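The chain below stands alone and is given as structure tokens, in the form predicted on its own.
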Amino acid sequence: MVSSTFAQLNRPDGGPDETELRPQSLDEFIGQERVVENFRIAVQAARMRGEPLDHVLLSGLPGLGKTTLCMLLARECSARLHVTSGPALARPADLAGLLTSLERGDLLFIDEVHRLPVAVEEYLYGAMEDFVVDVPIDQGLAARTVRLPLQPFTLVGATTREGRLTAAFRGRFGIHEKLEPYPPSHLVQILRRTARILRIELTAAAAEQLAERARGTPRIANRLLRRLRDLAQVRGAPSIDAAIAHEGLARLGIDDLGLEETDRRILALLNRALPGTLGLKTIGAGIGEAEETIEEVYEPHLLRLELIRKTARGRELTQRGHEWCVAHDAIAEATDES
């Protein structure tokens, strides 16, 4: 039989979706207190000037809360908010009709703005400082260009790569925040209002272990919520308590430490080739990953775990790796014996 608590969210007329899950307001907006302190005072300060938001830098791991930010920057500052894609923006000509339709005040919002092309990038610094661009005319012998003035706006660039933005980019960005990793009570306090706008009980040492393995991500937290949903409401269960979460997350692969089975092929990757190190072709090819996922998914929760460290050689298993590898290998003895 299934719980009434959880058969609600099956109704005709549908359950919250994930537009309601993002914060409304910086107000409502939990962690990285900082960041949000110097938007609000930026926000302010333009507003106090009569003038656009200076233009905005964000960078940080995927799923910290990046886009979410840019929405609730464009509702302080009461200004449209345009998105697009650094992969999407193919050309001048695909950003041309862009800029021209904005008007005073508005955000263009690039997300993976690091992924945008050389030529496009350029494209944007006289857009980003003199507010003005060069529309082509004609073609071949009797091609030229019309400069054309653009109304002020407030361009936000979001990226997981800030490095692989050139220095003259980077420069025209006037407000550069990073986002970090959450602890885990901020996690637990997004876990309890995610669970409260979809209507689910959660106790309190399940968030408990929900914050502690969801890799300091608040999309990952948000995720493994969802699937201990579906686990309670198969199991009936009145609410998500610590044995549905203990159960889920085992059922998914995920360990004490947030690690999933590919982090731990990396582990044993590594471990096997001690004392010396790996580069990240080898280690892709070794458990059948792109360089790019194993760097930008994979990789930042092991180096903050502390279990693998970067040298100049390659990637190489740190002592905590070593230890965490050796006792994982006599617990999968000791479950194989049993």
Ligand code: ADP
Contents of the next structure:
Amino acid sequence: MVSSTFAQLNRPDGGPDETELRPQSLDEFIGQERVVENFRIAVQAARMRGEPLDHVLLSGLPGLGKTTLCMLLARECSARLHVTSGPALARPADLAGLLTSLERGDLLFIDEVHRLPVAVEEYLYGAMEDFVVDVPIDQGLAARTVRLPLQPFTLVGATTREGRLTAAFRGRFGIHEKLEPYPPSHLVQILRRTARILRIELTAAAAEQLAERARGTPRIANRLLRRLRDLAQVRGAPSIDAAIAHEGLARLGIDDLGLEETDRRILALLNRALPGTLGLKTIGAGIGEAEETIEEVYEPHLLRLELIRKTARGRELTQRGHEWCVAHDAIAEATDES
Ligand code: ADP
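Having seen the form predicted on its own, could you now give me the structure of the form predicted in complex with the named molecule?
Entire complex below, previous chain first.
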């Protein structure tokens, strides 16, 4: 069986493929209406006051559209966009050069902002609040710092783990928005748009099947669509229809609920632990995945489906999860016997 993991499907760096699929204006951005509306108001108000937009904190699971929205915000504000990420800013000095190069109204996007080292985060405070930075000059005995004024700018921080941010840092963002997983009806619209861009014929039934199994995530929906395009091409099929979707998803090991092999292994592990719970470390060791990957990629969908729950001691299977395991084992046994 061909298999693919959601860690691959959902990898944060979507690769060059993603660029062509990104919506080019806020009007093209599908769903998340409340967030989009709030952004429109904030942008218009800032423009009326002739001020840069307040600092923005965008949170949500990987692949929900944080980077895309930031690009669209820059476009709406007619602002230049500078892109970096938490892990790329190891020292305050890395940030100082960037901040001093900003022009009035520029947007600075820091992806994975929860991964900024503490010293860099604290260095940002003055820049965010008072638009000043202390830049070290000279070394040794002559070492000192000079305070430099910055042009007023907008920091847009994106995070998959808002809870990891300190209250002091979070409090310095004036606008907080959270992206939620998309309902299937919105994913169908996103898939139709992607199919148009990629010039693939996608039937309504196939779009619905894909949308149901894309874990509420546009990035996953788009990747699944590309894999089905490969299959349709190899089969010489003129379009992606329900039959191609069914075969393709089965080949990728993705079931009706959008679960794939690693999800099933997590559920099986928790089922064996019943009536007990398992810590994240134990689950990670059991299935050979990093704890962070489990928390960001697998667990949110299992929690949303109410197959597992978080407790003070760890993770535990719900009654629904247990029933799923029993039914799944029965199917597996029947398949083995036949
Ligand atoms: P994040 O930064 O949250 O990980 P991205 O902004 O990189 O997510 O989005 C991943 C991909 O999903 C983008 O390439 C874009 O094509 C698509 N996408 C995300 N949200 C939407 C949306 N609301 N409408 C259309 N496409 C979207």
